[in-house]
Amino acid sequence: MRKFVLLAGLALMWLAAQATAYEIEDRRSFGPDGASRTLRIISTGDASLFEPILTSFLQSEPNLRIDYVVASSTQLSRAIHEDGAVMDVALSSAMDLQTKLVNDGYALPHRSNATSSLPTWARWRDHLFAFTQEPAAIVLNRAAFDGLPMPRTRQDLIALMRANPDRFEGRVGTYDVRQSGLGYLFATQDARSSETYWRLTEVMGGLGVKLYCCSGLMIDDVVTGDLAVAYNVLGSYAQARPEETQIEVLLPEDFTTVMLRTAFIPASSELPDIAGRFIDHLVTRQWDNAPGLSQVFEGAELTRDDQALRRIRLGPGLLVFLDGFKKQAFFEEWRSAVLQ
């Protein structure tokens, strides 16, 4: 009987664990299989995004190896504060959610000749570093715009779906922001950029609007036709993409918001020391001959002829939204909106 009673305890605590797990996307290793050292990153980021730069700087850490696992900001997040998931750095699109990470005292400081000549809108507290910056954009598939004028603003988007609903019907799709990080960040500084925001989700919820987890979907359900439009998707990815002679990557010109991804080395690191050399390595490459991203440096003042970009910036200011009234009320309203 003591038997049972032990082994059903172990088994509720292996469920238990088992319900609080992050969930991974992907996994990928680089560097020698033999090496004594392994620097743990968890990104929200692509792992073929960011091949390039893990290799560079494996070439000057010899005898070390590199665990890349991949996770949506929101599991990202709830790997560090509630599973307690031992990482050596963590990167970030979701700006406010690393923000709140840090602000709860789960990451450790980091100082260096790279991160001091970050600006000051690019480094919180000596623990968060920026090191791209990143438009929202709206990703047309070129098809479905045939014979009409390609928007160029919210309003003329809006305007397009209203006169033509048979078809877009169906074919819109933006992030679910109950899901993704960064689609609650992105909606939360488009309702306070302008009330177009609301107009034009109401629209695309009368639409029968498709809900995603992230980027990369919604980017292939434009290319093979079946949406016609998505909202608020990461720029860098899709002028990325070979297909792109298929999309039209439009930067609104009432407003772009601009994020700014992020890394912090998290309490947990068991290698401090190489996580910071491998922020340091973030922050002083060279980003712009990658499609859609911007390296962060003192002066990179955003100034498109229009005025129209603007950067999110880093701070305190982040944790509005993430007030539980803030959030729940925000919910309320975009699903009256979106499920209509």
Second form
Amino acid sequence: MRKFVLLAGLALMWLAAQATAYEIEDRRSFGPDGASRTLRIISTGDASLFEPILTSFLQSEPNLRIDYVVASSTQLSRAIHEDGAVMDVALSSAMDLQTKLVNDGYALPHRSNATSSLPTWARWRDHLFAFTQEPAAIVLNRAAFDGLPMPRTRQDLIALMRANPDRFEGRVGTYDVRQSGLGYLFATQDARSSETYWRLTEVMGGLGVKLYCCSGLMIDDVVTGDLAVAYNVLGSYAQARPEETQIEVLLPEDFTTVMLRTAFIPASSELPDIAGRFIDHLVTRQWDNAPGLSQVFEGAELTRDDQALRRIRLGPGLLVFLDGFKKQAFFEEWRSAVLQ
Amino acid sequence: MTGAVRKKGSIRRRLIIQLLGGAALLAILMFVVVRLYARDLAADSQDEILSASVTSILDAAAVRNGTLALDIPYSAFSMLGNVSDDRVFYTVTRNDAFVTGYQDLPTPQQGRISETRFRTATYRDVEIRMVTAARRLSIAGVPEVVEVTVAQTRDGLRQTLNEISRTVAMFGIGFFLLAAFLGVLAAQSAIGPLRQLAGSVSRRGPEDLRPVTARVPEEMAPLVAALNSFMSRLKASLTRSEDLIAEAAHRVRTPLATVRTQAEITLRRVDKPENRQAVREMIRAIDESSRAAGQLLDHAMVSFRSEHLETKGVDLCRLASDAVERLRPMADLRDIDIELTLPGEPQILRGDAILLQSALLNLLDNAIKYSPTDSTVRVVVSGDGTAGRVMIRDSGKGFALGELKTLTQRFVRGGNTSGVVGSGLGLTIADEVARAHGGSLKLENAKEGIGGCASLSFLLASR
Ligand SMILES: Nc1ncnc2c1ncn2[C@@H]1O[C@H](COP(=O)(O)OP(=O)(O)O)[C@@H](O)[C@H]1O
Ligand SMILES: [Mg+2]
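Having seen the form predicted on its own, could you now give me the structure of the form predicted in complex with the partner chain?
Shown next: the complete complex, the earlier chain at its head.
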């Protein structure tokens, strides 16, 4: 009896350790209660955003439950990389971290008709698959631009902000790249694309830029008018709120960085077959017509081709920005631009 | 006479097997060599791009504010991604102390600082290729060595190699098939002359012992020379025995004629019936012997003359009427009437008149011999412009159908000869003469079911 208590205690402690090793933001279950199998999905996307995808998948998989865990991209990476959490699918917008996990061997390969019909830029090594394209947008408060022409490029925005410092002082926002993986990804890609990024950052720094952790909060502040400009906001989140008429979503015409939301099957998966079918479901976009969802991914057709769109390339190039030295150097430069 | 030939192997099969074996060996050799070469090439190109990556990282290493700054260029890794989907690992050390990258990467190949070093190792259970280079920097006045290693898995290499292997294998198989096809052709043509020789020798008539004069390949010259000398020896011995027979027949015939004359004189002198009978028997036996000797002579002559055939225009009608005139006395003895039918036109063929005459005489002789007394023998000459024919028909018992094939052989006599004198050479002579002239002898029975019918056909000389 004492032995049993001891064992039970140990087991509980182990479970606790498992549960607390990485931080989760939300946890939801979908599917019938008595289902014999549970597909574990760890994702950086809100449950509400993914619900239509999950329920449409469950229709073709009776007897399956989905355990949907929401975590930040760094926590997701940590869960798989350090904690060895048992997960069947990992969905994330942080392409660099996803690439590194796959590169370092934490993923299982998956080949199917669905994945081989993807364009080559939407998959890497038969391990990592892109299933949405989401542009980094500039969200503007219409009222704040009253009497001014609406900017169409970064250069327009720089000129407007320089010409009207009073109007924009303390009313511009962007990601804190030190906190947000996605913000860092956008910033590094922007910096790679054009020097304009640094000029813009300096101008924003001069106006006392506010720093954010997430797109949602930035949009909220633009809606209320606390912010006149939010730079590098996930376009899909902004477009998901069409009721907010006081905001304008700008995809800059000089160049628009496009992030690919990607999925892979972690090596720890216990249901790789079902996980593979789930990935097929994601990439074939069978959920495209699910109500309320098309708006979220509007303008994100994987096949859309546009001169100004700069799709972030999957592949080892993304590893560069995860290098400690590189990151430090970038942070330094960014800080000196933002905190003058 | 043709005994079974004992066979051992086949030159053609052996040739084909050897050629196919050689082709297969060459195809495999080509596959292996090309694969090895392709492997080297692919490995070299991976080494090259890894070296370029290492160099670009090393170039970015700099001393800033007295510390090491290492701003890895985006292109350092993205260029690796351009070539293949292989996984990339790297590590940077400073005076052998880890700075950034993958700390657990296998230690690089040791060597001089100025050298680019290569190593193949296993990392996280997969094969990787590592390229390492170093550079001396002076940090805060102290010389230090910064070493960069970039490594890549070799999936792309393997895939390229598999593709090349597949292509080369296809080439190899194609090459083999082509070589096999050519090999079979070569084997076929190599034994071609042998087949030709065998064919031409076996198509020859039984008496044809001329040397082989067709051109043959060098390798077959000894065989043909041996064959020719064998045939000439055979021919010499045949000629000798034929000469002997002719000589013997001649020597027997002359004294026999004397004996016959004496026997006839004696027959006139003796009166006692039993003595007369004995002498008649004697004369019959003498006749038989001299006939046989005559036919032996004729046969020897036919053999000789048909080999050195001297051809002139000969009219079948004249030959037939001459033969009929010659044998009419003998037919009269048996009360046999000979009826000769000739066409309006002469039937000219090119040939040896003496031989043709001998053939006709033998056939007509048979017809008279094997007919009942007081009957008619019909001799019909006909022609259609290209072929001429002499048909000799009697009303005897005819040929026994079962014997037709053998009757033309030497000394073979039929089963219907009881009491009829003969040597079994008549049809042999007729047949040989016909064949020497490119014609044929045909034996059959008259339509009514009785009566032998022998006919000689020849191609006529074109006018
Ligand atoms: N006109 C014929 N009618 C029937 N049988 C014949 C006739 N001519 C030849 N034969 C048969 O063919 C055999 C061979 O003929 P041949 O060679 O002339 O020899 P031979 O007349 O000396 O017997 C004869 O023995 C005879 O049986
Ligand atoms: Mg005869």
